[in-house]
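Taking the form predicted on its own, here's one chain by itself in structure tokens.
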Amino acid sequence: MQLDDTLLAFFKRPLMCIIAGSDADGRPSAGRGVGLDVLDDRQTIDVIFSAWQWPRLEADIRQTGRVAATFVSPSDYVSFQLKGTASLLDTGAHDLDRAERFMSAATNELQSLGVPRQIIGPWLTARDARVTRITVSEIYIQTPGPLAGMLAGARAR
């Protein structure tokens, strides 16, 4: 499923991200994403997370190859969830740079909304960064309101 221009613009905003997976027995795991990159095909996205902070997430992605990543704009709660198949990639210097920019933008945005910087710090770390590559198969609107939970592009009935 390709990301449309609206989603591409959304991904340029300061965002927060939660990645969720599960093991082979269906036990859930979750972690905070700290960086992203939409690939040129517009249906693949790389999400960076800390394996130090979220070790079960890394193990579950390796085991099942499935994830859901939810992205939220802190300033207005516009939110989208992307689901798909996932794999883990080697982390390069460009991924760490991407994570730094993402974390800086998120920190600045949250701070502008009144969240003290010292509270934000523990939420966002790229220690032992990993990259999960997601081939997107489903996109859901998660913004609170009448469209929440609907497939992106679907119309309310």
Contents of the next structure:
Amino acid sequence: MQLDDTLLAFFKRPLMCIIAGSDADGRPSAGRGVGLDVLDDRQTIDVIFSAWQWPRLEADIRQTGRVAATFVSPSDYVSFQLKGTASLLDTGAHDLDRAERFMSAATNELQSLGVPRQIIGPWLTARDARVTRITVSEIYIQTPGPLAGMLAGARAR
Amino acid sequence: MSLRLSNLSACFEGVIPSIIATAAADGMPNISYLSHVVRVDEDHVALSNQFFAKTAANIRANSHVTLIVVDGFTGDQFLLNVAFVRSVDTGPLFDRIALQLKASSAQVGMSEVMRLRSADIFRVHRIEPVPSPVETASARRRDPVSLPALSEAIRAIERQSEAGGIIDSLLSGVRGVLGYGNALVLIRDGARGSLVTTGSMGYERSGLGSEIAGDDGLIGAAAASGQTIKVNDMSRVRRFGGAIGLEAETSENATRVVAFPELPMAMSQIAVPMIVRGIVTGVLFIECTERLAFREEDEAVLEILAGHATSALRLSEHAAAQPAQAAPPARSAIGGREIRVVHHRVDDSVFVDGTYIVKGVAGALLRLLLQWHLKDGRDAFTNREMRLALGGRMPEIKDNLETRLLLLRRRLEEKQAPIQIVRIGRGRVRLEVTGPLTLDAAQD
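Can you return the structure of this protein in the form predicted together with its partner chain rather than the form predicted on its own?
Below is the whole assembly, all chains and molecules, this chain first.
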């Protein structure tokens, strides 16, 4: 499934990201993402997270390769959820740069919306960063409202 | 030490969205934000069942759920492993959850969007702190509530025998025990269906006589539901009581509406219903410029103080309704400037020399006292005769004459009117006027 232009534009905005995995028994795990990169094929997305902060998420992705990631634009609640199969990669310098930019944009955005900077600090770290490379199979609109939960964002092929 | 849900109270204020991760029967995960998680007891939380269909379906197919909740004060995060137990759509627990959601939704400006249909109850199996990359701002360390101070505040309320003293002691207790400096006591006016500010502490303008209509805003919601309700972060919204009038004091005379007192930059507000025998007779309201000011133990203290004050007010009504000694003889006439009083029958509002004083029951009382004074020259009156005279038209004064008289007395004082009412003993007041009176009925 390919991401359309609307989604590509959305991914350039300041965003927050949350990620879920599940273990072999179907128990879900959760964590926060701190960076992303849509690959050129438009069907694959790299999402960066801290294995130090979210060890169970890392273990579950390694075990089952099932991932869901929701991205939200804090200023207007516009949200999309991507699901698919995923693998884990080590991070390179460019991933860490991306994470830095993502975290700084998110922090500034939240702060401009009135969230005190010191309470944002605990949420965003790239310590022991991992990249989960997701082959996207499902995309959902997650913005609160009438379209919530509907399939979205796929470019006709 | 293992964490308990009660250690996480600042996570349940609805300030920072929580996160819910579920998995379908085939194991595919799903993740979304959640407006609010409510702590039910030490082992259970409730989630509003208004999230996305996929989350709801997953929960039914696979009861294992992972939540991330966030301390709204420090930003600390916690992972909760929970399992679905049941849904509720009626009953006291549902009502409590619905009310909390209403307040916290209003806090993020979503009150129109969120309407609770049912709530899902989850058992909490494990609570795990999430490591933080930064030293988190230590939660404001406050001394625990001093029980001796609380006990003294209760005794101070109980030492009072009349409404003014009781309400003032309640407000002093709020400041003395918890340190909050801005508070109001509103008393229900049954006939008008509103709550009237009868005690006030810490505001630039006291707002005595200002009203909150019906179930409007935080104060109205507390009165209508009989439950304490609070908002703890108003940084992203207009005030909860947006409908509260902001008329300047100068417009009182034109509108007969007293402006509600305002605390600029208020971040936290709490409204505690004053209940006696299951009936809400008023609301204690406190606000503060700090985020997340009102913790669980604050709520408990405020409910205790409000409960004692409400009982004391009821006792004072009963005591004041007993036969009082005969009124002392009328005092000699006074030869000051003429005072012109106008009464508007439509809302019982009363103006003294063109200045709006009060309306409703309190206005009707002033008119009554002035009529008696003009008729036979008396200036001392008993609550009992006031009750008898007005009880037919205003049955609710049976239970709140004292607080209405208090409001009237305080408004006359605040306006430095040439008419004052002085309490001269249990169940008796004296009218003090500085000159000859005329009392006119306005044609509305």
